[in-house]
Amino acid sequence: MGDMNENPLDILPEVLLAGSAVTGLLLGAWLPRRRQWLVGLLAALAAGGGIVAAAVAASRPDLTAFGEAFTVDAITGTSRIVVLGAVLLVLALFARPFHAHPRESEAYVLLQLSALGALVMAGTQDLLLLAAGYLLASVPAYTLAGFRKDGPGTEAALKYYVIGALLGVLMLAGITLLYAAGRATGYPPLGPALPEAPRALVAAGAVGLLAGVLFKAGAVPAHFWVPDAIQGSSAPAAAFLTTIPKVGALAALLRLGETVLTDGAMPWAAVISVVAAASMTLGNLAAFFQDDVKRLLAYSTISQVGYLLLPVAVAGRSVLAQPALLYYAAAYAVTNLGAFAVVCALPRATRLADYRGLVRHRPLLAASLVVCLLGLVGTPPTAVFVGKLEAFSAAFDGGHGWLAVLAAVNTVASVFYYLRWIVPAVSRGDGAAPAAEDGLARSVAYTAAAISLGLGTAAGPVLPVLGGSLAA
C-alpha cells in the first residue's frame, strides 16, 4: 500500500456522485415538471465524469485515505466503473417511464444515492463505514422499489424494508461483537487480532456481519425478498435493484474474506461455500417454472450470486480469486440489465407467453434477448461464459473443486428455463406487433448486448489489470 493522506480528490467519483444528487434534489424542487429530466443529465454527466476519475487513479499506485477508512485499488476501481457504468444504463431505463412524473428528480436522486452506498461499501476497510455505506445502499432502494405506489409496489417496498431493517440490526450487532473481539474497527489492524480473540466472539459477530452484506448481494438465506421485491417494483427500479447493490456487496464480501476473516474462527471458505451452494441451486430451482419474466430474472440473480461467491470463498487462498470476482461482477452487471432492458422496452409484456413472436417484430431486440439469456447461461463469446471460467478456475484452485463441479451441474440445469423464454422469443407466432415500446430501453438491450460480447473477446488484456494494482 503506497500513500495515506485525506485528500478529497481520491474520492473523487463518490464526489461527484453526491454532488449531483444534492444538486439534483435542489434543482427539483423549483424545475418545471417537463423539464425535470435535466437531473437526470446531470446524474449521467457525475456517473461519465466518475468514471473518468475512476480510470485515472487506477492508473496509479494504490493508496487510502481518511485514515486508512477507505482504500483506492483495483477493487474500488473496477467497482467504480462497473457501478457507474451501471447507473449510466439504468439512468437510460429510467428516463421515459419517470418522464415528466411528479416526482421524476427524486427518482433520479434516489438512485445516486444507493448507487454511492454501493461505492463506500466496495472501497471501505472499515466496519462503521462499511455499515454507512450499507444503510445508504439500503434506504432510497426501498423508497424506489415502491416507487409506483401501487399495491406491488408497495408489498415490495414493504417486504425489502422489513427484511433489510432486521438484516441491518443483526449486521450492527456484528460490528459491535467483533469491535469488541479485536478492539478495532478498521480492517488492517482487526485482521491480525481477531484469530487472538475468543472464537465463540469472533463466529457470532461475523455471522452478523455476513448477515448484512447478504442481504445486499440477495443470497441465500438473506434471499426472501428478492422475488415479491422485483415483481413488484418497476421494471427500471428492478434492473436497479438486481445489478448495482449487487456489485457493492461482492466487493466488500472478497475484501472481508482477504483481509479481515480468512484467519478467524469463523471457518470463512467452508460458510461462503455453503451459501454459495444453497443460492445457485435454491434460485436455480425455483426459476425453473416462473412464466412472469421480472420473477423469473429475480430467481435468476440469486442462482447468480451462487456462482459469484465461488471466487469469494477462496479469498485469500487463491491469486485467482479477485480477477475472477472483479470480471465476473462487470459481466454480470451488463448481462443483467440487457436482460431488464427488453423487460423494459416492452412494457406490456409481462409473461414468457407475450414474447411469442418477438423475432418477427423486432430481431435485433429478440437476438439482444438471446445474447443476455444465453449469456447469463454462460454461452461463449459472452462475457459471463469468461467470468463463470475464471470462477470455476479460482474454486479449483483454491481447493473448492466440489463448488466448481456443483456449479457446472447449476449451469447446465439453469438451461431449461432460459430457454422457456428464449423458444416463444424466436418462434414465429402470429400476433400482433408489441404496443407502447421504449425506444430508449431497446437501444440499452442493444447496448449491453454488444458490450457483453465485447467484453467475452477482450477477456484476454482485461483479466490481468485485476488480479492486483491497476498501476502495475
The other form holds:
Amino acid sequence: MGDMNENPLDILPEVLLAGSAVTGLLLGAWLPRRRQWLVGLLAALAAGGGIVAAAVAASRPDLTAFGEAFTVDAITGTSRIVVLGAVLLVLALFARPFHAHPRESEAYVLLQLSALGALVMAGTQDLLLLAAGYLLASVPAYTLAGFRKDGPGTEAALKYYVIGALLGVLMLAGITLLYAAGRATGYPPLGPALPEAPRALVAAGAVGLLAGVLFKAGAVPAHFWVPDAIQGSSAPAAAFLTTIPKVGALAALLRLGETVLTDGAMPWAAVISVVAAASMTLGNLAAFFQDDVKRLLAYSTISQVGYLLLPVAVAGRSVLAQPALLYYAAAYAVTNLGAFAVVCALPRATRLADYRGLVRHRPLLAASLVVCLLGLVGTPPTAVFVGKLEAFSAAFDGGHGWLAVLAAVNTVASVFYYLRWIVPAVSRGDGAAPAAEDGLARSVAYTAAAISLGLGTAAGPVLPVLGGSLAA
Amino acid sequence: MLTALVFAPTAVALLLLALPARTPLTALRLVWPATAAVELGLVIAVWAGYETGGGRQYEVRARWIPSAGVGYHVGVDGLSLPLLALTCVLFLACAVYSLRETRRVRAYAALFLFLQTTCLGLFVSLDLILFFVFFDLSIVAMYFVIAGWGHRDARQAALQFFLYTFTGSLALLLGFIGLYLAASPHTFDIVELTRQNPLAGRSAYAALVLLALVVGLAVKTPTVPFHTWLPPAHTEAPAAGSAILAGVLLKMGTYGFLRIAMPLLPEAWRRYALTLVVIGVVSVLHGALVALAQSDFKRMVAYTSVNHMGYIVLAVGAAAATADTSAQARSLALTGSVTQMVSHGLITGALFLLAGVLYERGRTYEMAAYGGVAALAPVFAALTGVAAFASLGLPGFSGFVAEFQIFAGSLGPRPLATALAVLGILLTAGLFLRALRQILTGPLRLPDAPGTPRAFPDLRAHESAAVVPLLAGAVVLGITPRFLLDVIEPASRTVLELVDR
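After the form predicted on its own, can we look at the form predicted in complex with the partner chain?
So here's everything in the complex, that chain up top.
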C-alpha cells in the first residue's frame, strides 16, 4: 500500500453521518421543539449524500485508508448503501411518532451514531476499530431501546444493555487474546500469523470476538436480548435494532471469516454453521405461537440471521459467499423494514388478531404486508428469494449442503407463522377501521415492498457488483 | 408472443385492481372471461403457427440474473403446447362458470388471472429458476383462492396445501441448485443443462438430486405417499379453484418429470425408474380404493385424481426401461402420459365444476343426501353422467385414448405393474357408477339443512357454457386425437432419446 493514506474523502459517507450527528446535537439544543424535525431532515440529507458518495466510491478501485484500518471494497460499499438506505427508511418511521417529542433531535442523533457504528464495523479491518464500532453501534442503541422511558422500554434497554456489556467485555478479552496470539490487530498481518499461533489461544480469542459480533447480529447463542428488546421498545426503534446493526455485524463477520479466522486458524466453517443452524431452528420454533407482532418479527429476525450466516460459514470456500451475503443482507434489510413499517403504520395493532380485516380498509397496506412476509419466507420474485437462492448455492458450493437442506426445512416451518399473520390481514374483518394511523410509515411500507419486488426482479445487474474482490 | 401470452393476464389483473371503486359490477365480471377468451385466442394462434415436429419454437432468451446463471428463457414444444392450450381452455371455463360469483369479485378475478400467468409461465419455462418462480407463485395464488373463497374449513386445508406443496417446492429448489452446481459453467438453463448432462457418471450425486426433484414433483402431482394434502384442499376449495387445481396445477408435477427429471438426469432416471413404476401403481390402486370408500362426491373425485396421476407416473417410469423393449412402445407410453394430462384436465375440470353446481344447490357434497336428481335436472344429470363415463376411460372419450396408450406402451416393459394398474380402471368404473346411481337415480331426495333451497334447478346458462365445452373437448380428443398426438409424438421421442443417453 506504500504511503499511509489519510484522505478523509475516502470515508466520506462515515464523515457525513458523523458530521450530521454532531451538528444535529448542537442544532437540537437551539431549535424550538416544533422545529426539531430539521435535525431529521439534516440526517436524511447526510444519509442521501452518503449513499451517493458510497456509490461513487464503489465505482472506483478498492483502497484502504488510515493505515489499513479501514478498507473501501465491495463489502464496505454495499454495507454503506444498505445501512444508509435503511437509515433513510427508519428516519421516515421516526418522523411521525417522535414529532415534537421533547427529545426528538436526540432520537435522530442516536440513530445516526448507531448507524455510524454499524458502518465502522462493516468497513474496518482492524480488531480495535471493530471494538470501537461495536461500542458506537451499541451504546446509542441501548438508549433507543429504552427511549420511551416506560416499563417495557426500560426492561428492553436493561436487558439489551446487560447482555451487550457482558458480551462486549468478552469481545475485548477475545481481541486481547488474538493480539497476543498474532502480535497485531490489523487483519492483513493477523491472517497469516494466527495459523502459526497456539491453537488454544486463538480459539479462546475467537470465541470472545465472535460473542460480541454475534450479539450485534442477534444470532443464537447471543440472541437472548432480541425478543424482549424488540417487543419492549417502540416500533420504529425495533425496526432499527433488527436491521442496521445486523448488517454491520454480518459484514464484519464475513470479513473476519475471509481474512482472519480462516479454517487454518480455527474450524470457522464448523462453528459458524452450527451457529447458523441453531439460529434458524430456534428462531423459527420460538416464533411459532407468538401472538405479539413485534415479538413474532423479533424471532423471525433471529431465524433470518441463521440463513444470513449460511454464506458466512462458507466464506473463503466459495466464491458465491460474498455476493450471496451482501445481496441477502440488502434484501433482508428492506423486507424486514417493510414488515416493521406496517407495524409502525398501525401503532394500535399489537397482536395478530388486530390485523383482521386490514385488506378492506387498507388494501395496499395489506398487500405490502403480504409481500414483505412472503418475502421473508423467500417467495419469488421478492429479493429474499434470490438471496436465499444465492445463499443455498454458496452453502452447497462450499461443501455444506446439509446446512442448505436444514435452511430449506426451516423455511417451510417459517411459512406457518408468517401465514398466521397473513391470514387475518387478508380475511374479512368486522368493520371497524384501525384507529390511529401513521401515513408516513404507510408509505415506507409501500416503498419497502416495492423495493423488495424490484430488487428481486432486477437482481441481474445488482449481483455482479457485489462479487468484487477483497482489498488485500 | 409467449411473453405476451404469459404476462397479459397479470397485467389485466393489475388493471382490474386499479379500477375505481365505482366501476359497475357487470364490467368487473366481464373482464375476466374476456381476458381468458383473448388468451385462448392467443394460444390458438401459437398452435396455428407451431410447426409440428419442429422441436422448440417461439424461443425467447433474455439475460435476467446472468451472474447467478439465471435467464429468462421460454419456448414451446410438443410437451408444453398441449398443456398451454389446456390451461387456457380451463381458465376460460372457470371464468365463465364464475360469472355469478358474488363474493369480492374483483379480487377473485385478479387472483385467477394471476394464477393463469403462473400456470402458463411454468409450462413455457426453459430455465429452472423461472420454472421455480412460477411453481412457487402458483402455490401462493392457489392458497389465497382456497383460503379466501373456500368452504368451512378452508383455512386449515389451505394451510396444509401451502405447507405441503411449499415443502415440495423447496426440495425441488435444492435439486435445481444441485444441477446448477454440477454444470460448468454454472447455469440453470434447461436446454443448456440437457446438452451438458452434467451428472453423467456421478451416480451418488445424481441419485440425491433426482430424489430431491422427485419428492418435489411427487408432492405436486401428487402421488402416494405425498397426496394427503389433496383431498382436503379440493373439498374446501371453491369449484373453479378445484377445477384449476386438479386440471392444471397437478400437471405441473407430471410435466416436471418429462421436462426436467428425465432429460437432465437420464442415468439416474433409468436406474430408479422401477421405483416410479411402483409409486405409480400404488397411486393408481390406492387412489381408486380410497375413492371407493368416500361418501363425499368432491372428495371422491379428488381421489380419482390421485388414481389418474398414477397412470402418468407409471408411464414415465415404464418408458425408461431399456432392456428388450421396442422404442415405439416406450414412446407410446410417454405420448399417452401427455395425452392423459390434457384429458384429465378437461374431464376432472368438468367434474369439479359439476360438483360445484351440486354444492351450490344443496350446500353439501354428501352423496347420501341426494337422490333422483335426474328427474329435476336432466341436463345436470346428463353432463355428470358423461363426465363420469369419460373419467372412467370409456372408449370415445379422451381418457380412453390416453389410458390405452399408457397401458399398451407400459405392458411390454412392465407387464406385472401394468396388469395391476388396469385394475384401477375397474375400480373407478365401479365407484363412478355407484355415485351416479346414488345421486341421479332412485326416489327424489334433497338435503334439507337449514337455509338450503328445496328446489334443485337445472344447470344455468353460464354453468352449461363452462362445462359443455370441456366435455366436448374430451369427446373430440377421444374421436380424433390425431391432431394432438402429432404434436406430442415427436416431443416424446426426443425425451426418450435424451433418457437413453
